[in-house]
Amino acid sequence: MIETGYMQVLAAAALAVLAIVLAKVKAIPVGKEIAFGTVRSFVQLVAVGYALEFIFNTKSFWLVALSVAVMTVVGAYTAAQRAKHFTGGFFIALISISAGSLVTLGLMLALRIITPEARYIIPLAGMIISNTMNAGAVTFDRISSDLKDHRLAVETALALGKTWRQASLRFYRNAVKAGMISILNFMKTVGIVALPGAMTGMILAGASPLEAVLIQVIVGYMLISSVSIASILAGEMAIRRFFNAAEQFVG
């Protein structure tokens, strides 16, 4: 692969232009979004690149912590947009994403899989937070829609003497499974259907395929841990919001 610079990025923009042209030809109203997303992603990623280079050079623990905190807050805010049918979605997302991230990164540090350096913590935290954010959003959405669609079944179960947990258990389990489905599919098909980003990036950068595979396996295990923790916590805290202290359904 040739050396990558701004000229290669500019040339690659032709691919985005192709997408815009195809959308216009087929009268699909996404041309402006593609154009805006193309420019915005470039600006955001270049800015992040300069910021990361500064953080890596300063080797400041506080800058690393601040970077992870900002990513966590933004991820929680994004996931909370799916919590339209109950209160406290942001704090639930913040807790679940933080728990998934801290436990997983803490174990990786304790097991000496990684060292406490910015070049490891920030990229891996980004992977974890983005995946737990998506898992939380799906869990929120599934819990809300399932309980809303099956309100009568839940209220009937409560009327028959079941606790709120018993009445909502299958919806909780289905929601958590839905939140995990993306990473579960990834674990089943990785290396067969697709070569993931981390692995592909390392190979393009010149690393041996076997080294890239081993790193990707670690990333996969890291994500299944963090997503499981975040989905379970998000589901546990979110579903409780649909019932009051008297165990009445208030969704």
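Positions refer to the first chain, counted from 1. These numbers were taken from a predicted model, which means no experiment stands behind them. The term rigid core refers to the most C-alpha atoms you can superpose between the two forms while keeping them within 1.5 Å. First, how it differs from the form predicted in complex with the partner chain.
- Checked against the rigid-part motion between the two forms, the candidate from 31, 26, 87, 51 that sits at the hinge is 51.
- The chain behaves as two rigid parts between the two forms, and the smaller of them turns through 9 degrees against the larger.
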Contents of the next structure:
Amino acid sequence: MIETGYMQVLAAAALAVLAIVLAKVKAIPVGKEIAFGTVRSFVQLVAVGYALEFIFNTKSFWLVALSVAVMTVVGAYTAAQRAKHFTGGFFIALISISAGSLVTLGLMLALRIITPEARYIIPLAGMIISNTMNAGAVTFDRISSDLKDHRLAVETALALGKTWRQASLRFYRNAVKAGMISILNFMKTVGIVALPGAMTGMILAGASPLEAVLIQVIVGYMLISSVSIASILAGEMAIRRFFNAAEQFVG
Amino acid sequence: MSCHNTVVLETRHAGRQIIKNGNAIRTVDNVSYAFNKAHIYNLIGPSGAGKSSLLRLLNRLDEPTEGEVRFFDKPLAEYPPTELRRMVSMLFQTPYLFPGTVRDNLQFCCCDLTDDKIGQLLTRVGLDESFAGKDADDLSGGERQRVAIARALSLEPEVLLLDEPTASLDPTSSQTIEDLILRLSEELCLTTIIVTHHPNQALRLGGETLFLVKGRLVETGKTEKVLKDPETELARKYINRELR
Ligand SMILES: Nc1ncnc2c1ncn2[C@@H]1O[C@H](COP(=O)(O)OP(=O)(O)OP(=O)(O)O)[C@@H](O)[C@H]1O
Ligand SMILES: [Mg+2]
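Right, and the form predicted in complex with the partner chain of this protein, after the form predicted on its own?
Then the entire complex follows, led off by the chain already shown.
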């Protein structure tokens, strides 16, 4: 792959066609979805490509901020879909994701790991937001289902004179840990089971493997920090929703 | 300690309405009653009558939506909830034991409980002292129930709220629990409010009986009177059916 252009993409589309043919032959009902996904991913990504080119070229701070804000809102909305049995999921997710991104990106800027340029901020924010979004969603999911399934355990503790925090502590901890588990697993297996996408992309685009690896390590540290912040905040704020000031379970 | 007739708990037009899927459900309806120190109260009534719901108002696990509940002549809201619940201890219909040993469960409320005290609590509920080291998961239904009672007693409460404590027990174990309740009210001046489905159990425990239907107190009075010569047709029918 020397020069990537639309011709190469068109040629690669043959691979998608191969998948469709296979699905047809084996009568697996995904042919339409593959076709749709092939077109859709092309359109979405090309649109994003043009948008990024535009943003990078204009060098406008506000445009960068706006794109990050849009990504954050969409991420918060998506995570909030998993907030069952309690209200305010969107705002909790918005605060958790924003804090996770702002703190980590802020630190990376302060430590001069990156410079305040769109070409760093936007892709890194995108990675942080999609990871914190997943962490928030998993934390929400776990808190909702654990507190619902273990209502008797929680109320038994309350009935024995424990505070809501004491009564729910182990479920809070489990939920926060669940939110972090996928990034923890990622850090354990990275490089052994699979090469991460960002690193692969850099190598394909011509960077030296060592340079790509160093960037990947930085990305990993950045993600563990942002995911920790987001999971803890999401868990902290979500679990409060199930109790009131009279130490009553109101979920 | 003197067990004179002070009012420990009192409900005044207490009621609770919950909204479920847009429908209003009244679980407790205008209940006014005064519970005296060291007495035993049997709470009877058909399934869904609101017996458990009423108990939950008494230790403020739920908030009444109408009226109020008072403990030693002060509204429940004037006590810190955690302290109130240590004085008004409650046992749920299905007892829950925390993961760990029986000892861990007994030390859940007061973690400095000595082995002597743990032994005492276990003997009280008719279990051998050797149970302390057993895993809570390995206990039978009746043993779990008794450990849960012992745990509630570890708080040395003023009032004990028991939701069908003998539902899963054989006659012998039920007898142990009944004897225990009778002894505790005498020895420790403990006030006991117990939900029961067995009129005969209520008769053995004596005290007062409250008959609840659809969240409302239909009939109250001395247990002998309510169970053997009820005033209302509703109570008479229910008791006869349960006795059969
Ligand atoms: N959280 C809740 N959601 C919906 N309905 C409820 C809830 N809690 C109680 N109820 C309803 O309130 C009524 C009273 O319930 P409660 O559990 O107090 O009855 P009970 O007298 O204890 O019955 P049982 O003898 O079967 O234990 C029932 O009709 C029940 O369905
Ligand atoms: Mg009940």
